[in-house]
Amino acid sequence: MREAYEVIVVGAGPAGSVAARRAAEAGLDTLLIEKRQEIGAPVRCAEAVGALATQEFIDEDPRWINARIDYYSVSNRQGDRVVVPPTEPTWVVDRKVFDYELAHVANQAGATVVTSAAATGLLREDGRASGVTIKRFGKTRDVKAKLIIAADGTESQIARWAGLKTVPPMADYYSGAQYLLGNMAGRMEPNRCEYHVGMTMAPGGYLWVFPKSADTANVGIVITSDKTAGGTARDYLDRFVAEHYPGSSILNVVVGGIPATGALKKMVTDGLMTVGDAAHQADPLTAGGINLGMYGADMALQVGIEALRRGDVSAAALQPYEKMWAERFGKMHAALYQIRKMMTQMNPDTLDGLIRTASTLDLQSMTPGAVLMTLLKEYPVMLLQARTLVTTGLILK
């Protein structure tokens, strides 16, 4: 590492690597740092991505594609199941290889990539972010930058040090746990991602079963952090696994949390931009954030590169990034947030009944509006809640 760069990106997840690549491709002297000694580990997600969106940022490679998904299913606690195709081709990826390749592409574009390098402080000059204090192998040094990209995940320290409001209310924070389970052959469909919902199984959230191979699967849960009276996320996951997959082997354990609020209202400040989970860009319904984080990084650097060329990286100069994000994803995130709120407040019997009714419908030939009208006839209590979906236009697409 040198004493100064034009751009420093903190965090080498998908969003950080895309940000570093875009900066380097623009000819900017770029440093990408990752606090862990190995990029892509530990894995803290279910690893499903939309194939079309992913291919905007990296070419398809069978080395990091573990499963190709043809169907999604949603089941209630009684076992009723709704099965639908994905809205775009879907892959379950190996994040360790996937993240490494994204960082490798950034390095090939000209970015300097350094692991085992933790950001321990934010430098300021004339009120703006001007660099990062980095600790590596017991040694600490200050590295200056004209623009800093915070891509250091949901617990982003860089964003907090910059004064951005990043802490959501407990009701808008998912607590999660995930196992990589072995001995799963014959217990799942290798081309289907499963969701399981129900307040007794996953209060305020959901469980998932995503195939990783013919014999392994990511099996996990998220629950809202304000609904832990019945136990931790891992307690609920243990009960689910014991009931559905007795005799399976736990090959890996991941725990963590993620905000489910939609993007930060303020994602930039003087000399600094946030992307990916650091900007809370994950889907506020499912908490999926790989593709969204890469889109956020791409948008941020479109604005950041021009700001650097003009010699103005003030918050005002960087704010078009926030507008770009809001125009593309703002309404969708608002609708998904409202759906999550609606589901968490719904009577458990009503939620079970909706899935039971939907499981009997020919979803392939019905429009979303027709599906909603059928469900409203069975459950008119949903009428007021459904107004949110109508006003956002979500059900009309």
Contents of the next structure:
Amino acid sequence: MREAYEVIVVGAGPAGSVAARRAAEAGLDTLLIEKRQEIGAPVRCAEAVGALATQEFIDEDPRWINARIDYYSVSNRQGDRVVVPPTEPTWVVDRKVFDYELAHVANQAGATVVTSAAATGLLREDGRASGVTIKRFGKTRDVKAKLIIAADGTESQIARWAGLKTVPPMADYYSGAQYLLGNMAGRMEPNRCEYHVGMTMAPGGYLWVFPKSADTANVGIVITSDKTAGGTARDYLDRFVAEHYPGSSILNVVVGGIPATGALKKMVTDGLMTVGDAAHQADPLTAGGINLGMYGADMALQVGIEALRRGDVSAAALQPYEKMWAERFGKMHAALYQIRKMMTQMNPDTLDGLIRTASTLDLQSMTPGAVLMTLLKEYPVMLLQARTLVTTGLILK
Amino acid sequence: MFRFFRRPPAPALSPVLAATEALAPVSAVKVLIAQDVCHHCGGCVAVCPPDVIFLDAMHLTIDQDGCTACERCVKMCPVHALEMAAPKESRHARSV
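Please supply the corresponding structure for the form predicted together with its partner chain (the preceding block corresponds to the form predicted on its own).
What follows is the whole complex; the chain from before opens it.
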């Protein structure tokens, strides 16, 4: 590490590594720091990604692809199951290898990568973010940069030190827990991702079973943080596992929090841009954020590189990034947010009934409009949420 | 609100002292961390309005002076590694 770089990226998750790589590819002197001693570990993720989007950022590699998914299913608490093909091919990945590879690619592009290096403070000059204080092996030093990329995850303190408003409402913050379960052969389909919904099983959220191999699966849950009176996310997960997978072994434990607000309105400030979970760039319904974070990083650097070339990294010069994001994902995420709210407020019996009815339909041969009409006929109470349905119907077509 | 004023009033030596005693916080510690339960996920950091929780790579600390005892971190924690300070009822008091 030197005393100054053109770009410092804080956090070597997928978003941070893509940001560092883009900066380095543009010929900028780039530093990527990661507070943990190992990139990608510990994992905080259910590890499913849309393959097409992922391939925009890294070439397919069997070393980090654990399972290839052909179907999704959504089940209610009675076990009725709706099976649908994914909108794009899906992979369940090994984040430890995946994240490491992305950082490695950034390094190959010319970025300096340093692990066990925690950002403990933000430097300012004339009100502009001008560098970070980095603590490594007990020693602290200041490192300057023309542009700082905060990719420090859901707990981003860089963004908050820079004055951005990142604290989410509790109803829009997922509390999650996941086990890597063994002894799963015969209890799941190795090419199907399962979702389980229901307010009694996962208040405000959902459970998932994502295959990792023929015998193991990521089994996890998110609930919203305002609905933890009945227990923590792990308590709910324990109940689900005891009921569905008795005798399974817990090979790994993952916990974490995920913003489900949709991206921050204000993602930049003078000399600083936020990307990934730090900018709340996660899907407000499913909380998936790997590809979204990488898209965010890509957009941020398109704007950031141009701003550096012109020698103006003021908030105004960086704001086109926010606009770019809003144009691509704004409407869709607003709709997904509304769907989540609708499901949260729905009577549990209605939600169960919807899934039961949908499980009897031949979804593959019906248009989404026909499916919607059938469900509305059965559950006219949904008309109360008609506005949401119309909005989402238009956007999801 | 009154959670932190739980200490039973001491026998009154003077009305002023008695009032002071009754209103004094039970302890400066407002949220207890069970380090052996914490998985260092950072969710509590994300939801903390005054930004007084810090996650070093593998160690969580809370600046109790700035803590407003809003309980958001306790509610968010997926594994119940955080708990409001009420020493007599605490399961985790040993690991403060």
